[in-house]
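The chain below stands alone and is given as structure tokens, in the form predicted on its own.
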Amino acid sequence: MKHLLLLSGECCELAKAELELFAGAKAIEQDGNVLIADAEKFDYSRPAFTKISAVFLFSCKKNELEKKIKEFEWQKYYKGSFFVRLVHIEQSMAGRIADIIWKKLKNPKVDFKNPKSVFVFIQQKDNVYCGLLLNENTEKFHARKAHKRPAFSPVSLHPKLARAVVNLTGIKKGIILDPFCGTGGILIEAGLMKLKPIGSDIDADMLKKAKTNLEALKIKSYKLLKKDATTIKIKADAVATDPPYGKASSLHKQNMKKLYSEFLANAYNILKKKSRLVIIFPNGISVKSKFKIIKRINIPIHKSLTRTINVLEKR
């Protein structure tokens, strides 16, 4: 099925990778932040860097829009009531578009509160894309930022990025492990997606903070363990983690590489064949392992720091 997807503007590469590796989406066409992709049905609420998911209906030039709307068979996608949602298009056009669609339907009904069919129109420069809305991302990631959680750590991932890291593993259900869990940022996002998060850390204080945060956000079925990531013996369906780095970790570059190398060697035994591990490294750090590299995505954290998301798969 063709999907119309409006990507978040922070990092289109990450947004596309998230859709590809979680939803199996294959890009057909991209126009700025607008992506048309082929994918089977998936949980449209999960991708962090996708603003809108819709069934793709048509695209056209802006000056051909009214003609295209008049020609399109709206009845095929009409389920009893409808609403027109405009993105990057003057809202004054909504009435005109709705009126044309109204005249093409049998027993038309406009519903502003709970429409059964939402027709979304997205303008990208001179092009307009139309779809049947499946999901609009209203997730309040900012409300879960580190400084707003009861137990604080300054090095915790932004919740939006933490969710994307989980999705890059491709996991749909089951156990996901974060062996450098810190105060639980990745575990929180995994738990909110109804996965079974397990976190481990060598720092008992961090585990205490993680428990406080998980409980505050009402995450259930989680487990916390005081274990060393390089030696932990456990089985998981996926691993997603953000290990210590830079000045905040008190690790020199050589010691970081040694830690990462020993962890990857151990992680290979944690996962089943074809399962994925997603790990974030400082940019420029490369560590050899038995894992197959699926994708690497560079993400700017601030002006002086870029980090690399590594998506690895057990052979």
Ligand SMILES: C[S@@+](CC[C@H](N)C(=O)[O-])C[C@H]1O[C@@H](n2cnc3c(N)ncnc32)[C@H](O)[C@@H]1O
Second form
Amino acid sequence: MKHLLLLSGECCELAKAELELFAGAKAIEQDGNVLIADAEKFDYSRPAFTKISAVFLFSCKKNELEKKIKEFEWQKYYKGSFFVRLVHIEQSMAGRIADIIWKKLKNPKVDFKNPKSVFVFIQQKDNVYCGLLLNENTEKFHARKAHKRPAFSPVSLHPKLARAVVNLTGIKKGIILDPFCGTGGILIEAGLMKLKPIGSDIDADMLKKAKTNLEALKIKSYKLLKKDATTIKIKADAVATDPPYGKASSLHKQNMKKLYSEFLANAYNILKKKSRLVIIFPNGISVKSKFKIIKRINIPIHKSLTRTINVLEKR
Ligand SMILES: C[S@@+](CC[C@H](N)C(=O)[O-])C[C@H]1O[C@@H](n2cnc3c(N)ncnc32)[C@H](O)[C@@H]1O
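Please could you give me the other form, the form predicted in complex with the named molecule, since above is the form predicted on its own?
Whole complex next, starting from this chain.
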């Protein structure tokens, strides 16, 4: 099915990678942060960096929109009531568009509260893209930021990024391991997506904090273990992790590379063939391992810090 996807403008590359590696979406056309992609049905609530998911209906030039709306067979997508959702288009246009659609329908009904069909129109420069809405991302990532959780750590990932890291593993259900779990940022997102998160850390204090945070968000099916990531023996369907990095850590660059390399060697035995490990490294660091590199994405964290998300797959 052809999908119309509105990507979050912060990092289109990450948004696209998430859709490709989680949903198997194959990009057909991209116009700024509007993506048209081919994909089977997927859990539209999961991608963190996709704002809107819709069935692609048509696209046209802005000045041809009225003509196109008049020609389009709306009845095919009308399920009993409708609403027009405009993105980057003047809201005053909604009435005019709804009026034309209304005239094309048998038994038309507009419903502002619980419409059965939402027709979304997204303007991107001179083009307009139209779709049948499947999901609009309303995740409250800000409310879960590290400083808002009961147990704080300054090195915890932004929840939106933590969610994307989980999705890049491609996991749909089962056990996801974060062997450098810290205060539980990745585990929280995995738990909220109904996966079974297992977190381990070398530091008992961090594990206590992770427990407090997971409990506060009412996540039930988690497990926490005090283990060294370079030797932990456990089975998992995927691994998503954010190991220590940079100045905040007491590790020097050389020791850090050694830690990463020993961890990757151990992690190779944790996973089944074709399963993925997603790991964030400081920018510019690459570590040899038996894993196949599927993707590398550079992400700006703040002005002076860029990090690289590495998506690796067991051969
Ligand atoms: C960058 S923090 C992880 C942050 C985490 N994503 C969060 O949301 O809080 C890295 C963590 O790795 C842990 N760590 C360092 N060396 C380790 C090792 N060899 N095995 C397991 N954990 C280790 C540290 O205690 C720290 O909690």
